[in-house]
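Shown here is one chain on its own, the form predicted alone, set out as structure tokens.
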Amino acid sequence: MFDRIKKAFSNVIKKVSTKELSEKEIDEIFRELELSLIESDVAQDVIEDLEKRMKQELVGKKFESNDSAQIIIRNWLRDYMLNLFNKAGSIDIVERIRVSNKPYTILFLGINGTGKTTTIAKIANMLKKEFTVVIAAGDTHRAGAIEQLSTHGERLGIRVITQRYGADPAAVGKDAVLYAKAHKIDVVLVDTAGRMQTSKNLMDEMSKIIRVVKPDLKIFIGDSLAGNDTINQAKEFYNYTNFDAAILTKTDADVKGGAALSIVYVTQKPIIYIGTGQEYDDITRFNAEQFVDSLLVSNNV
């Protein structure tokens, strides 16, 4: 995974063979990098912000060799995006559940094709190992959309409250967080509709499904192999939600790896799962320092 983004770092850091970094060598290595982190999915503000940071810390930096010096240049990269995730902090879903007055609603956002449905059934999967799960199939727009989340239900044992094709999904939503009052369950996963960020009446009524169902989560689902379009969904469906996290789907196929770079930078908020491949169980908790240290291992320093 992430081939790309690990060789443009790699590139980088091979490039200092100088025993004091100038503003203008710093200049001649982000001509490249620019375009290698653009082809990786990693937004412009991420890395004008990196060079920037760069220039202030390291211009005027003093090595002894050149291993020192790819060795110092390695920590600060580590170092700076290690920064990036740590400023979005970090959620822990199942201790949130634990001390929660339940049920626990947990509302899921993004556009068709992302892996959304899949992501839901992934999660209810997992919680179910320890919580009483109820699904709402508040998607009903998209046709096939609650035959595709009732399957899921049926295979995980998991019950899906569904209404008609066209009804008021935050209806859907309020009726499956009464049903969980009722029966006393612990938690509720709410589908949305895929739409797309940039249908405003869509939007809207994404606005409205949080103002009746009153989430205590909001999660953003990203696909990693989408590059930029998943930048700028992130972006748009934070101004209309401020989501709470994100979770990246297909990971395991993304060979470039700036999506969740850039999504924490952008929204301020943590990626908590990653996607890794079909079935219920391919889907890991998002470690921030393996991640960063796997874009930085090819570098052999």
Given for the second form:
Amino acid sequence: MFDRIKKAFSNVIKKVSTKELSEKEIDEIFRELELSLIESDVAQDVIEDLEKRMKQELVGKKFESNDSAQIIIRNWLRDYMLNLFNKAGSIDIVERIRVSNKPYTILFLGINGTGKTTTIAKIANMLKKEFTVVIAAGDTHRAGAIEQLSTHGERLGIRVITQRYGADPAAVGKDAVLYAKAHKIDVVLVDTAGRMQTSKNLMDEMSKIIRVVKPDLKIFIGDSLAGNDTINQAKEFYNYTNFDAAILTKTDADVKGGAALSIVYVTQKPIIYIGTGQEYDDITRFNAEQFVDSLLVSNNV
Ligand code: GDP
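Can you swap the form predicted alone for the form predicted together with ligand GDP?
Okay, now the whole complex, with that chain kicking things off.
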């Protein structure tokens, strides 16, 4: 997992072999690092920020030996990344549900193919251990979307509220909330469409669902394999919906590793879970410290 970004950081750390870093040396390091970070799906904004801060904080810093210079750079990178994740905060969904009025409604946003349906099923499976759950089949556009969610619901023993294709997704969401109220269900998970004729139509539909359903939490689903597309989608969804958190899917197949940093940098919202496979249990809480340490692990310094 994430081999490319690990290698990029490892190379930058190994390159530092002076007793004092000059601006010119940081420029040289960055000339090479930039390309490997881009290849690891790290967004341009993050790369520029990293370079700017490195110059501000490390130029002229005196190191006792090559070893300690490398340790200082490693620790600096670690702090830089942790700070980025910490600034975004964190959200414990289970705890939030425990202390909130019921039903607690979660809206899932994202483009088709990113793993939205699978992730809703995984979250439903996780939450049903403690709460009662109902799912709203709010993607009334994509052929097969309603059946796909209904099949998950049958497998998990969770009711899925559906209407016909073409129905108003906001009405489906509202139906599910009313159903949950009537049956004292704790949690409503609302699926949404992931593709329309134009991005504006899609964003207008998301805004309407949010107005009507008034979700307690809005979660963006991003595909860690989709590179710049994921980052652009995160930006656009964030601008229109002001989502609260993101879930990054398919990290088990991600050889690059830059998506998490990029999404958090551009949205300032936390990644709360990562998808690690295709089964219901393949979802893990995102742990920034563990993640950052795993990116810097191959450095032997
Ligand atoms: P949707 O169109 O966004 O609802 O996407 P789906 O939930 O249908 O998922 C698209 C594909 O991605 C399916 O084959 C899923 O099994 C797969 N998928 C979803 N999440 C993960 C994950 O975390 N890891 C892997 N390896 N595959 C995943």
